[in-house]
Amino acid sequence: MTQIVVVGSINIDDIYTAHSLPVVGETVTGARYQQQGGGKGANQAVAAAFDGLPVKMIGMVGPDADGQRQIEELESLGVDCSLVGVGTEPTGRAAVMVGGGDNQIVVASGANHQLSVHTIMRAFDSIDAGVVLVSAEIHDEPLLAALFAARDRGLTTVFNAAPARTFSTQLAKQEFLLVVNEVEAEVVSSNHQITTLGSEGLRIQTPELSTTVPALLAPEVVDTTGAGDAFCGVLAASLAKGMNLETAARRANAAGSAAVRVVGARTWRSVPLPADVAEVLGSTRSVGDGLGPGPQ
C-alpha cells in the first residue's frame, strides 16, 4: 500500500469566533474560544490519511504537554508521528480568529522552525516510496532538504507553497506538483500547477492537462482556516491511490468545500458527511456517518 510522507508544521489553534472580525484598533466582544490541533503540516496529514492509507509525518513539537498531546491526537487520526521530533522551544501556536466566514491568523512557530536538514535527511533514510507533500511553514533549508530527497529518490512529490512568501531561486529547479492560491500564484510558479480560486473552483496547468474545476458551493461558508490544507492532504492521498490529476484534484476540491462550513481546521474529518461531497470523495461510508475513511 502506497504511503503519504508529509513535511511541515505542528500547532495548537487557539481558535476565537465571533460575529466579526475586528478592524485596526477595535475590539470585537462575545467571541467563542475553542482550542484544536492545528499547524499546516499536521492538518495535511490528518487530511491525508482520510483515505486509510499509510501517512508518516516529519515535523517538530515542544517539550510540552501540548506537543505531546498533538501526537497522540495525530496518531489517533491515522498518523505515524515516528518521524515527529522534539525540539527545545514550545510547540507552535496559533491564534486564530474567525468572522464572516473569514479568518485573520497570527503564528508563533516555535518548535516548527527548529526542524533541520538534518532531521529531514535522517527521516528521508527509511523512506524510498510514496507521495511526499511538503508545506511551507518551514524554513527554507529543511523545506528544500524534503524536495531535493523526495527528487532523489524519484518519489512524487507536491509542494504547497503556503504561506505566501518569496522562496529560494533553488525551488524554480525542482519538479514537483505546486499547489497555490491566487495570491501564493503571484510569488511562486511551476509547469505543474494547481491553483485554488476559491468559490470560482481551481485551475490545474500542466504540459499535458489545462483545464478548470468548478467549486462545490458551501450553503453557508463557516471558516476558511484549514481548507488549503484539506486540499493538499486529499490530493496527495488520491494521487498515492493512483488516481490521474483532474480526479485527483476533483476530490481534493469536495475536500476543501467541507471544511469551509466548519469552524477549525481539522473538524471535517469528524462531522456528517454532506451529500454532494460524499458524491464526489467516494466514501464507503453512508451520509451521516461522519468525514472519515471507509472499511478499507
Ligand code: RIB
The other form holds:
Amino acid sequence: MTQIVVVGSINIDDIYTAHSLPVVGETVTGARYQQQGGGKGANQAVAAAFDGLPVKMIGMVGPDADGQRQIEELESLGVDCSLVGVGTEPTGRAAVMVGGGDNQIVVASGANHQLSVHTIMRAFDSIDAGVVLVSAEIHDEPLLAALFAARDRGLTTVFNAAPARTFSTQLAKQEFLLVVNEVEAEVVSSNHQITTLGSEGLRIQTPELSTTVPALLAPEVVDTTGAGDAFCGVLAASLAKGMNLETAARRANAAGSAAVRVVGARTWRSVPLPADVAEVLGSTRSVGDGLGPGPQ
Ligand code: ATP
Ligand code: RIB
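Alternate state requested, the form predicted together with this ligand (shown: the form predicted alone):
Up next: the whole complex, starting with the chain shown before.
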C-alpha cells in the first residue's frame, strides 16, 4: 500500500474554550481547559492514518515527557515515528484559545525548530515511494530540503504553506501542489493550488481544472482548530489511494467539515462520523451505526 510521509511539527496543545476570545488587554474567565496532541504535521499524519494508510512522520520532539508521550500517542494512532528525532529544546507547545466559532493560537516551536536539513536528507535516504506532505511550522531550509528531496525522487508532493508567514523567495512561488487558506494565499502561490475557504469550502486551480467545491456545513461549529490539517491529511491519503485531484479534494472537504464539529485538532475521527461526512469519506461508520468511538 502506498505510504504517506508527513514532514512537520509535533506539539502539545493547551486548549482554552471560552464563550468569546479576548481582545488585546482583556482577560476572559470561565474557560474550559483540555490538553491534546497537536502540531500541524502530527495532526495531518493522524488524519492520513485515520484514512487507513501507512504513515511515516519526520519531525522533532524534545527530550522530555511530552515528547515521549507524543511519540507513544502517534504510534498508537498508526503513525510510524521511527524517523522522529529528539532534540535538546522542549517539545513544541501551542496555547489554543477557542471562542465564538474562532480561535487564536500562539506556538512555542521548541524542538520543531531543530529539525535540520541533515536530518531531512538522512530520513529521505529510506524513502523512495509514497505521497509526501510538508507543512510550515519548521524552518524554511529543512522545509525546502524535504520538498526537493521528494521531487527528486519523483514522489507526489503536497506543500501546505501553513501557518501564514514570510517565506524564502524559493517558496513564495513554486510548482508543488499547494494547499493554502485565504490568508496564506496572499503570501504564496502555485499554478497547482487548492485554496481552502473555511465554511465556503475550497477552490481548485490547476492548468486543467478550475472549480469551487462548497463545504459540507456543520450544524454546530465547535472548534475550527485543525480543520486545515484534517483537510491536508485526507487529501494526501486520497491521492495516495490513486484518486484524482477533485475527488481527493472532495474527501478532504468532508474531513475538514468533520474536524470543526469537535474540540481539538486530531479527535474528529475518534467519534462516530455524521452521515454526510461518512458518505463522502466512503466510511462505513456514521452516527448511530453502533460501532462506537475509536479510530478505524
Ligand atoms: P485551521 O488553521 O483552523 O486548521 P485553515 O484556516 O487552514 O484551518 P479553513 O479554510 O478554515 O482552513 O478550513 C479548511 C477546510 O475545513 C475547509 O476547506 C472546509 O472543508 C472545512 N471547514 C472549515 N470551516 C468549516 C465550517 N464552518 N463548516 C464546514 N466545513 C468547514
Ligand atoms: O493547525 C492546528 C495546529 O496549529 C494546532 O494543533 C497547534 O499545535 C498549531 O500547530
